[in-house]
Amino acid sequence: MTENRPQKTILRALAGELQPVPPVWMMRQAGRYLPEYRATRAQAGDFLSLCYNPELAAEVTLQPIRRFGFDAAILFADILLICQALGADLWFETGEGPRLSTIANAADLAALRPAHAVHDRLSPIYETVRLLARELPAETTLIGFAGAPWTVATYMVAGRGTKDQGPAHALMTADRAAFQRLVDLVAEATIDYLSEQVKAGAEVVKLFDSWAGSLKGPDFTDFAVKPVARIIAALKARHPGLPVIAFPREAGQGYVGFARATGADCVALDNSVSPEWAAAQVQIDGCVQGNLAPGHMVTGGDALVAETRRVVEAFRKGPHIFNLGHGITPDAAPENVTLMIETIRRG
């Protein structure tokens, strides 16, 4: 090993180095299959509090990398807190989710703020990674995150989480200049979160799209692809060396050359792609990272070793980084996490 090669495993996979046994780290680690983070959010109050609690946040951080000792640590924070601090109104209703005032023309667009002004707001988010860079374990990689313009902005529009993102593929249809305004906007915004996080001690970042695979032809072109190649472009040139992780969830077709069109240095796969299929056509790219179903971590047993085994074994001639297809659910069982690391880290 070479003396400026990068030492923590996460890292040596995201510069592209095939490992004998890959790094792990779950979506959503930090989550409420974990009692201590039931008990911790309790504590706050609410989830909100809690994201802009830095010492509570950290805490909630650190509680699976204590408990299963993963090879990284996600900032535990939201992807619309950047939504809250461009002005709009957000609030979380219990059993349903986040909801968001609504940008439903070009005159609601002109009211938000400019991508400049959102530091004040997320500054308690740049503390808690300032927080996690000095207690995480010397080995734990930390990873700042945020979420993709195109994913951000269908809640923006929508005021919340929707089954198709119908109300921002309406305005796109009606006023397409607006629409790339406020995706534009957005990664703006972007780009100076994310590097305020890394400035704070975050050694990789990722960018969820969660709702990248609702984008067909030149949409996905225009919302998925090019958003996300400005804000690596720009970060790579504030922060050389900086690793990217890019998620485009249900991307399908559309993960083949993803890395080489957004510089990501690794693409994260959901599930709906087979691991066979992802090794043959976008793992030849670089680093790929995921992707057992998340459902194996409820049911366990032996389908759970099988397909962990079977996500490893496809993997294994490239840089890989183990990981679910989507965010662990809450009804979870923390045993099940316990198998599936033991699976990876015995063979």
Contents of the next structure:
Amino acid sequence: MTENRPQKTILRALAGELQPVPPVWMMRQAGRYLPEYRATRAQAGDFLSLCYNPELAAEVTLQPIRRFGFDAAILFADILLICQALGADLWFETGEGPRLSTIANAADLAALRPAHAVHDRLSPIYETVRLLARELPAETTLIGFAGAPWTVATYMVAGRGTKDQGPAHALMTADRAAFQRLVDLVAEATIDYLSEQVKAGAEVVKLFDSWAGSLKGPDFTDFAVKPVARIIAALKARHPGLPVIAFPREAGQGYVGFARATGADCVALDNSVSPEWAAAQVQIDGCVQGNLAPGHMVTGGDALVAETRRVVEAFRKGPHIFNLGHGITPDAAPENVTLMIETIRRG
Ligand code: 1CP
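Previous: the form predicted alone; requested now: the form predicted in complex with coproporphyrinogen I (1CP):
Now the complete complex, all chains and molecules, led by this one.
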């Protein structure tokens, strides 16, 4: 290997290198399926206090690395923290999920804080990244992240998670210019937020567009492609060589050409697309990440082993980072995670 080639397995995959054993990490790898996570969250008091406590957030980020030896650690935080930094109210209803103040019109939008003001609220997150950069094992890649503007905007408009993102679509239809201003504001804040994560030690950043699947045609181009392309271009201008993973979840056909259209180094795939289809249609443009169905972490057994092998096999001819198609769920069994990793690494 030459001197300037990255050593860490995740960075090698992101640079386009084909590896005999794909590196692996898991969305929501720090989460409620782990007893040690539940204990630390209880110590913090609640979810948001955990996110804003650098020592405890670093601790839960490290827990799955210690237990399973994943190739990457993902900063423990949440995509909705930036909404609070922009001036929205944010809280979590136990057992129900996030709640935010809503944005119904241009006046609500005008009341938000400017993008450059986000750092005062988000500085504890940068401290978590600094702690992790010091404490992680030398072979583990540190991933920073943010929500993509469309997904963040859907929560800011509706004030909660929604099945069809109806309120965001309604604002888009009623006042497309105002909706565009919201997306632009979030994009601008996200560039600054991710740039600070990189300065603090994040080696890769990932953009989560969990609700990209409800955007069709020109809306997909305007709100799932263009803002992500803008963020990636700005980050790469500030941090030459920074690898970026984009996750336009449930984009379907929209995955085809997504890396080229946005400048992403890797496209993360959900499990609604088959790995064989994605190898032919998406991996031809570069590294992909994914895409085992998270349900296998609950059910385990022979099906987990067979499907894990299928994903590895389908993506064997190109750069690949093994992951789930979405986050691991609270009812998953940690032994199934061990079985998945052994299956990947032992073949
Ligand atoms: O009570 C708890 O402990 C809350 C569960 C939880 C966790 C573990 C939430 C609430 N957020 C997180 C952490 C989190 N969220 C991470 C940390 C790193 C890791 O993966 O280990 C990351 C990357 C996220 C990203 C996130 N938050 C997304 C994008 C990915 C996805 O899952 O689609 C979204 C949509 C959120 C919002 C959110 N935060 C929490 C919940 C339950 C939700 C979803 C709300 C909804 O149903 O719409």
